[in-house]
Amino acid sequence: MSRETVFVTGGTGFIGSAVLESLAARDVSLRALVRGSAGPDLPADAVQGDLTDIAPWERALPAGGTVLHCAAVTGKAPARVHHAVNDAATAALLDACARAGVGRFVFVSSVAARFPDRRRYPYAQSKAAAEAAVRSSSLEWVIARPTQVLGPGSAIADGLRRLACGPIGVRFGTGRVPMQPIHVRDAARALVWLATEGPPGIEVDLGGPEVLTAGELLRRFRLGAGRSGGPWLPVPLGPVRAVLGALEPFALPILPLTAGQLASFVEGNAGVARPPFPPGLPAPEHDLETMLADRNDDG
């Protein structure tokens, strides 16, 4: 009997590579649909395209298999390219897929979908969007929510670390919404045994061990740093966010940050406990200071 497929789209990404990790333990035949270069060390077949030109690599979509769409747009992006490649795209995925008789979609989407204000925030605009488009589709579908997805290679935990560790540390409002980090190895843990194992028509927050503020997370990035545990800028929220969305539609590239990328300093970025979990969705096995000092990839 052939093995089942596993496609992963954004195969060489910061979460997609750590997917493809995971999935080369299992019993699974696996493709990668990537933008570049694979490399020799891609564990799966390369499928060359890019996300927002599907026809000319639809044919390597999985019938009967699974399809495991990591593929984004973040950080700091003009607002019509989170919503062409994470919303339009998306749609546009799960309607081939569904010609090519995909058994199953796993959408990784991001907790930053349910933020009730998301005005500034195109980012979690477009993953909202594309929740829409697959809770709509004809397929057996998962949605699955990381909260903030640290390890080797985190442009979150690179951010949060400039924050932290300069001369003197930078606190956006308050400093006391909850944040719940997930390492990225138990992140792709987790969508590896949704995609394989776990039941159809779920949606899933994947946090990880510990939820803390804000300001504990920062105060911890920068002890982690070797740094004292202050001092502190504290910086409001609602000016700040007023001037960047201001400047966003003819200075965004060179500006440091934008307005969305604030927004979880607003909403808190911690998962919702919606019990019953799935039985058998494994638990983070990364606790909090390994993800705040796992820079390289060291285990």
Ligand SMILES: NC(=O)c1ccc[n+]([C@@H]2O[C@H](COP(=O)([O-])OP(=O)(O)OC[C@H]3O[C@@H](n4cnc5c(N)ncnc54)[C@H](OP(=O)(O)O)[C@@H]3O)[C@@H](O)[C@H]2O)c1
Given for the second form:
Amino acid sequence: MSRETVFVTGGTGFIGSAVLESLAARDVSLRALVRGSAGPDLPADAVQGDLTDIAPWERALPAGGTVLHCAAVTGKAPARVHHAVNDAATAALLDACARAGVGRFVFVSSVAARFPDRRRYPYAQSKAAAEAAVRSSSLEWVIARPTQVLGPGSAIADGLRRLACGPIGVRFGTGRVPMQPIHVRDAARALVWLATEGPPGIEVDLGGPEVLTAGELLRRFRLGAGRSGGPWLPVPLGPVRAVLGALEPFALPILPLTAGQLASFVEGNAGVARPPFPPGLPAPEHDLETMLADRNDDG
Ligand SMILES: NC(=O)c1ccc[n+]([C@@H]2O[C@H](COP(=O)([O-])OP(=O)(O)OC[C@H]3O[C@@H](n4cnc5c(N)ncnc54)[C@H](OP(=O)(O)O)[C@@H]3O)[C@@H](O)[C@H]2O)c1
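Since the one above is the form predicted on its own, can you give the form predicted in complex with this ligand too?
After this comes the whole thing, all chains and molecules, with the earlier chain placed first.
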């Protein structure tokens, strides 16, 4: 019998590369969508292509196999780019997968997709729209929503460190909303399980072992950097997000961050169910101290 084929998008990214590493240890045939040049260490057959132009590489989608869709625009980008890549291209990929006879489609969403207020957050809007497309597809699907993913190469960890670890720590909002960060290797293991063993038709939040407030998370970053527990500069979120939102249409490239990127300080960033859910989902193995310490030397 031929080995199952898993096709990964976003395999060159922070989470996708950990997913490929984890999948490479399994008895599966691996393909990865790569839009630049594939590094020599890519543990998969590279499929050259861009998510926004599927026709040239559609034939590489595995009939009867699995697509693990990690690719997305994640950082500071115009709303139209978030919608084109995260929403429209995901819908087009679902159609292509249905034509190709793909068995399972695992969509890597975000807990931000279910933030009640997504008005100033095009990323969250695009993820929510993509989730709706996944739910209405004819494929066997799974939706996974990581919380904030930390570990070596985490852009979020770098951002939180910058806020917390200056001479005066910066804290947006009350600092009382819940956070539940997860280590990248734990998120990757859970995604691989969902792609290869878990039940279909489920939506699952992927959070880490500890729920703590945003203020405490920043404080732990600060202590981890060898600083004292304070002082803190509290910054009111409402006015800052309003100003950022007003400037973004014409000044996005020069803004340090966006209104959307601050949404987690309003809504929190925790999963609704503590792992392990569903039964069998690998529980996180890395505690918060490990996540805080685990970074690139230059990160
Ligand atoms: N990091 C987190 O804390 C976090 C939390 C919740 C959910 N997520 C979700 O997890 C997934 C992975 O996030 P990440 O942090 O690993 O992001 P990342 O490091 O920014 O990686 C994004 C990946 O998507 C690829 N990509 C972007 N646009 C593409 C396009 N038009 N065509 C083909 N590939 C494209 C990138 O390719 P290139 O290498 O060519 O740029 C890269 O491989 C995303 O869906 C994200 O929304 C992340």
